[in-house]
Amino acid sequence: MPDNAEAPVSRIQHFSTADGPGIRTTVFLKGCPMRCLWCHNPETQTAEPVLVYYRRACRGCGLCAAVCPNGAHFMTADGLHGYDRSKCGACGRCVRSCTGNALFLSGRLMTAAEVFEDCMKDAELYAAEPGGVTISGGEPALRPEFTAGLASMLKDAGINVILDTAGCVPADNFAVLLPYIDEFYYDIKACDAAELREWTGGDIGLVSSNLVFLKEHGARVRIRVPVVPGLNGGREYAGRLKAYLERLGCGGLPVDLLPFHRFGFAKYEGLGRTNPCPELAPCPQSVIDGMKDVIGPARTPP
């Protein structure tokens, strides 16, 4: 596969540990076809390069508006921080002149070369857990040259690759990605077409056949259910779950319920962009363990 294949990168994280066994480098690209209500990573959802600004992480020293080209960022007659969205760039050069951590940009163009390098900063840590490399996003697989590129770079280098997808893409591209990826972790939103395509804008035709596809073809595949309670919460819903994958001849894959949280909430205010759904609640371990006791067997990772 070509290693000069290019994707926008919402952040490298080293040292994960939430994203599959071991310590693992999390790469998130950008772009999804998917507007999930519930969304952790909403400044992953487009293509293009963002900044994320948290007001309360500001300490008002007015460096980012010494830097700022097109005067995006300034200060208030009273010494106040401001900012202007409609004028920003996404250069990047505030966020270097941050001392608060309170700018981010989420969107560098990386080959998957480049990737790669940084992900091997992190290689002795992969082989004394064992680790490895997780791609997620955003949707990595709308993106399969740039993701095999990468992926069959770290299998050459021994390292174990995970891609976390939510399935709603062609299916000539898990074709592309299927020889390189260890194991796809593969999100399941919905089990119904109208509920799909309400919280999230997903067709449940695409997300079914690439998963009865990955499983045709020996893939190794784990099922990732988020528990959202008034959604897809309950053991009500974990039937009608346990029922799909039964008809799509899956019912045997392993299962993890990942808990709703509202820590990606500040993250709609840092891209001046309104909450979907500001009244979503966490989700109570109650409800995690009673759909537990429908589907059987299943994880809640860390």
Given for the second form:
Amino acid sequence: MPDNAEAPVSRIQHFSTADGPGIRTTVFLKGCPMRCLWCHNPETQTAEPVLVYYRRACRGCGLCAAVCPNGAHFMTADGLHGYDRSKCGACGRCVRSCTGNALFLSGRLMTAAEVFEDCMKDAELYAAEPGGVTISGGEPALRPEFTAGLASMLKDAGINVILDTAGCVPADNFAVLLPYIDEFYYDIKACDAAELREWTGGDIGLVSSNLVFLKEHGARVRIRVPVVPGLNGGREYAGRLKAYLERLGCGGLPVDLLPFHRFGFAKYEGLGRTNPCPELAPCPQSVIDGMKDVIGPARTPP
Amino acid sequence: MMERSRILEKLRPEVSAPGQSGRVMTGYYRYLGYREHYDEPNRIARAYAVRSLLLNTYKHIYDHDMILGSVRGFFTAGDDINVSDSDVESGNRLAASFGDRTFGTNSDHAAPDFAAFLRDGIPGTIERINLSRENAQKRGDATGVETLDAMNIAMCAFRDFVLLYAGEAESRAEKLARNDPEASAELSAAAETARKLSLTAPETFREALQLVWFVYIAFCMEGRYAMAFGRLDKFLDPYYQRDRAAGIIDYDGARELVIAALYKIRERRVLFGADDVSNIAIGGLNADGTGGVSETSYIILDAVATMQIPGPNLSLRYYEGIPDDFMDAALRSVGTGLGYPAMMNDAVNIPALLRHGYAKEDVYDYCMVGCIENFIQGKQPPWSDGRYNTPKYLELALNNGVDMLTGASRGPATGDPAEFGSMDDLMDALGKQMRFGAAEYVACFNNLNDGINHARYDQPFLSCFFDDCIGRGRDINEGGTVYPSVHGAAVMGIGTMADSLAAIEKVIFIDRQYDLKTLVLALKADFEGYDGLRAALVAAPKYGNGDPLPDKYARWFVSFQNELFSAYRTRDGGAFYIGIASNTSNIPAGKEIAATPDGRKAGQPLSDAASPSHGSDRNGPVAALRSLSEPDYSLVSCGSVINQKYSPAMFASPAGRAKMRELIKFYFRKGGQEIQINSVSRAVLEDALEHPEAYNDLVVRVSGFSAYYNTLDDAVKFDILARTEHA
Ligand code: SF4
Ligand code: SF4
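Next block, the form predicted together with the partner chain, ref. the form predicted alone:
Complete assembly follows, chain above in first position.
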């Protein structure tokens, strides 16, 4: 596998604690074919680099204005900081000079080898509390060359690799990835074509056939369901999910139910984008518990 | 672990009651001792003052006391109500005229030799004093005779103090007999324990703990603060094991007793409005190579986690091979928001102390006093330390010895920085400024300490607990102890310094974007009109991200500070340690410092303790710990502090705690000295919502990713708050 394949990386999260067992590093790639209404990481949707600006963290120090080559940051006459996104070329220069940790550049182009090297810094920790690397996004399966390149290097180094995917990519991509991935975390967001299209823009045909493909090729798969009250939350929906998975012959797979949270909201603001669904409420544990009950406790570990 | 405690429920309301306050009687009672002995040698008069204090102060008994001893005796109660205010006042004045040692002159922050005291008990100790006095007499050692006479007076007074408590407990038990027979029986048992302790050495866990507690309370009555218990698990465990084998105690029973004693540390908060910092060190290696975690270690840890009070400052001495489930229990305690125990690395602290030539078996019994200061238990005079504000010397090096804020000459003239052609020239000037600063610091401290005539400031009671004051017939501060006094210079601002030097090297000498002259002008102008330069300085690599440039300066910083202070000796020939801990002094210290080359504005806080500057460790906790373990901390004999914050969710499950445990082990394998982990409580999150400016470095770790709290919007903050309630 080529280790010079490049991909836009949103961030590399070390000591990540919920993207699989043990101590892990999660690599978030940019670019995603879906547009989930509840997206937790909207900065990863597009492949292009983008500057995230958290207005509330800004201290008004004006240093960004001093370094920006395009005048995207500016200080008003009364000493307030302003930011004109249309002028921003996402070069990232302002980020390091920010005294408020208010700026973040999502989308540095990195080679698989560079990412590998960064992940390997924590190799000692992956061994201590058995974990590894989770490749997430965005949609990492959208970049089979990069992802397979990174995964194969990790595999050679004896590091466990989880791929976090929503499955909405051409089947060939999974054929490339299959040999290098220890486990697939496979998102099932809806179990009906219309719903999936409406909520995420995704194609259920692809999602279903890729899941079956992985299953048939003996891949280890875990189903992940982001539970959004009002959409796919509740006991009734859990029953439908269960039936859907059974129809695909995937009834025996473990299912993680992940409560929706509103962490993505601030990011929309930081991206200067309109939140498509500001009315969504966080998912209470009771909804998760009810769904676990329906799907079966044996298949929905705590 | 953290099961319901009956004694806690009963004692909590009693201890928390404001109760009697008003007049402090301790000075008056000392005076009553002094006035009978004005004509006698000073140390004898002092011993009588201690005697009068221990005998006369009020002995408070709680209805639910299992372990007797309270600091409520500081105040007026009962009989002494008849003493007039003017008598108390003039008594206080007279007692005060005798003077007192303070923290700066070796009065408190010490861990007594409890192992020896438990072995001998009160009568055995009195016997030892008398024996030694005979020897002193034989060799014609008049000072020895007098010093031992003083110790004898103090120790006999302590015995009477214990007996008076027994008497009070008996009469309270009698009063309670009718209405609360259970409490009455418990108090009778406590009284019996106390009576027995006046006659023999302790034989049971309860007796041993009671004796330790009486000593601690007596020290408090003397006005001492931050007196440490040291390796409490180590010297109590043999009693526990014996009792357990005999079937007279079990885990829960021992835990109740420990709570019954330690919960009363909270009295200080109730009565004086501030917490005591009574350090307890659990775990740790023994000199024979065995691990020190015993069942009593679990009991103490559990008791502290259950009590949820800031008083006992619990330190866990980590060593390779420490049981995983002990670390798990420790992390559960941390996760309650209590933050204890702080984790200390034996693999760093033991070599750090061995360097000073202490005997191996003494070093392995080290403990902490106060917050984190390493101490050889029972073998050193009390601790002292001070703050050494290092970034000031960089300011002076960049300004030819002149303070940028005041224009006053504060250091040697080390040349016009505009002439510095390289980083080496600057480091040379900085070295000279720091050397000068260290000399000034040491002179001030030693002058203060030498200003006290040791023969006139005896500590007869304290001396009974420190090896080998009794044998030598010398006071603790007059050569009685096995080892001399040490002093800790708390060097402040490692993050500010590493970042500043890295920024200078990068911006001025590598990129050559600006020159030193411009930098100095910018610093003096507090960066007004120098946004471009400041932006470049802020963008330079920062300590705490695993970046080699600032890490190199952090390494230099530690070894240079050690080299500076190693050259000095305390008045009795002890070492000057360095420490990298400053509590919250980084804030006032920052007020006195001009803008620094890391981009910090004048007056802003310095970096805290051994941590990176606020908010500058942007690559997560692992990278931060990697940087933080770069310097050679075995040169930091006093100790250091780093703080990391995690959300309570991290501690909620065994899997989460296992990850934290491995992170700590990783850090300690790399050579980290200390880590304090805070599980950010709901209260903190609420406060951070109100005062975002004070929480720029608050990282919340939820759902497997972390975010600066301030970057989240209110909806999310409320979500986190809602969850925190469950965690
Ligand atoms: S990312 Fe580059 S172009 Fe955009 S605001 Fe920052 S400095 Fe300017
Ligand atoms: S550098 Fe950061 S804190 Fe300063 S004005 Fe720009 S965005 Fe705000």
